[in-house]
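There is one chain below, alone, in structure tokens, taken in the form predicted alone.
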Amino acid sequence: MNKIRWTVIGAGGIADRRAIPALLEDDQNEIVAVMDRVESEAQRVAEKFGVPAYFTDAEEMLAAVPCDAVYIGTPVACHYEQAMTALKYGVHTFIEKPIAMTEAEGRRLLEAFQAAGKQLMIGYMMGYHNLHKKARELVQTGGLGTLNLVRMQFSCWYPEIAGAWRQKKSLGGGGCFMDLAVHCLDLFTTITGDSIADCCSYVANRTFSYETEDSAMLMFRSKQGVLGTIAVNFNIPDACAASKLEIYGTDGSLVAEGTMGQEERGSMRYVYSPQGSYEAQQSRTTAEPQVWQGGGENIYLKQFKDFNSLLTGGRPNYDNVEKSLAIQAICDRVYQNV
């Protein structure tokens, strides 16, 4: 495979802002057609990026334009049908997170792609952030000792917006948990190599009146016994939230701020300070941390390069999809209790 010929289903939104620019940053890719159900949007994106063809129907596009891979950046409710349409035309498929509306729907997708021998990948790009990779290295090499506590806080300001699909249960499946907490769950597993064993959750509409939740919290215990919390919100102003990831162990800790997002930004502080005896006086001093900064590279480009390497390697790998299904199972559990 020389150039990888891509088509895009859902040309606006994240595809326009992040995915298409990242794909075109790599000479290995070319975009041969884009589709959006709003014709003016499909035409605008095609003209903006010099794409030779645009459509308003996904199957019409795939039938008319030969391609190797399709990128799907549509509302969650569309993922299953559109991915199955791509598979019908023998096309490798990359879907923005989350995989589907439910774990069962996502599992059917995986089984279909496995049977066809086609690659499927879900877009959890934050694991490609240089500081999250550094966190994984520190944790996996014992730099924090035995892990005991993980805390994550991730939010954005998302008021009522006409036509916003994340604010409709039928299109997005849920609100801030489905949109933001899934990234936190992915990072927990990516960094620690662990997974969630048990959890309880709370969701609420504290500020806005749309159908889906604007506030959510998950408390969990991992398979290795780590306790943790994930708090996500659509109702905290962007400038007021640190989007913080904290991991604490018996020998050290790391705290990352501003790393959860669409860019390789933020910073991470690491402290290694094993403690032997009990300090009865509790006159605590703070150890001097090591500090690293975000590398400023394109994390979307990094994940597409990873996907391309699977295509050119010739052997599908579904580890990313299995992890996505585990995340979706937790989403199912959270929304069953609502």
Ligand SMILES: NC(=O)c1ccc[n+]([C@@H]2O[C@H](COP(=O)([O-])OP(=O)(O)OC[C@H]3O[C@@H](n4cnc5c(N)ncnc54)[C@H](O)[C@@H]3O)[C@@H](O)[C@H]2O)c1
Second form
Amino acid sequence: MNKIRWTVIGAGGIADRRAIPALLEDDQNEIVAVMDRVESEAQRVAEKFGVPAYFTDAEEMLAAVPCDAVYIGTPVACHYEQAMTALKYGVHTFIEKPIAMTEAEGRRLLEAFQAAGKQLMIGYMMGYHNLHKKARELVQTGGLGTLNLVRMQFSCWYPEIAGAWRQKKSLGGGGCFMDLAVHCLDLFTTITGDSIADCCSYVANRTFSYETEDSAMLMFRSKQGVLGTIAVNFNIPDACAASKLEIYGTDGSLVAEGTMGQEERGSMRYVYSPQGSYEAQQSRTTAEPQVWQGGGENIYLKQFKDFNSLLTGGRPNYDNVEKSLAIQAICDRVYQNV
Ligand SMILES: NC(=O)c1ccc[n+]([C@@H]2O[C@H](COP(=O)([O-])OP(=O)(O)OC[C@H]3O[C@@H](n4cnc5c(N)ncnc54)[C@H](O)[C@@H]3O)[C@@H](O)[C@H]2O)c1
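Starting from the form predicted alone above, please write out the structure of the form predicted together with the named molecule.
Full assembly next; the chain just shown is listed first.
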């Protein structure tokens, strides 16, 4: 089979650290050109990965170098326009999360890609983590009974950094909610197959003076009636940070720690303990948990393999984009009164 010829828009950051190495780990892919608006970055990344051409203009690259797929790893404010440029050249497109600045902008992308019959996918890679897949399997086969509570917490330390796009509303669309909570929302839907029906939220700037929020909290009710919370912070030191996902049902619970991140790490505890009668003593003797560890595989590699299978499958599939739009609708709600 012919290789999939990729070009990259936005070569620094996550592209350099995770996406390009993952693409090149699969010999189904080749990268034929990279583009970054900073020439030295484009050149550095091209040399680092042996990519034959580099550019500082996306349209110039796409006009000059034929390709099958474009990877976009730029600030959120660039996603819409760059994906539309890719579509103009008739190429399938993979955009890093979140899809765009708003649901409406993302929906225009979906409609344009659907009309052209080209594949679009958004980089929500955490669903490919082996423990999140295990969680999905357990939840969806009734291993926790009826779900009643979901709690997620995800944070990092992100102080003021000159020029940081996540700290400017016009470039990132928002702060820690747009950056971190979107992963939690993706995992909620991926694991439970459910989605958010209603929510309320707080955002705050407690620690830093940048324009976007450094703290956010969402309380929600899902379509199936599950209640939950998502707490995300840019102002908790990395050494104290929690990446925690908890799901409780009538028959069991799952608690995953350290699984939300860029590596297939962490662990997950599963307790299955259906209880018929009320225990007045409340002695809470705990059932022995089953514990699983992260598999150590490359979740970005798995994500791109999935994208490639959509390209070779013949018909585009937009389920991941629909899910990304539902996530963006929640972001819109959180920011509507800010
Ligand atoms: N899935 C993940 O694990 C993950 C992790 C981090 C970031 N992201 C997402 O990836 C995207 C990029 O984030 P990042 O952390 O790599 O940012 P970054 O700032 O580290 O890197 C962005 C790169 O894009 C370049 N750039 C900026 N504007 C550009 C433009 N108009 N045209 C071309 N290049 C431009 C910058 O020079 C830089 O090299 C965002 O959507 C972010 O949310 C995803």
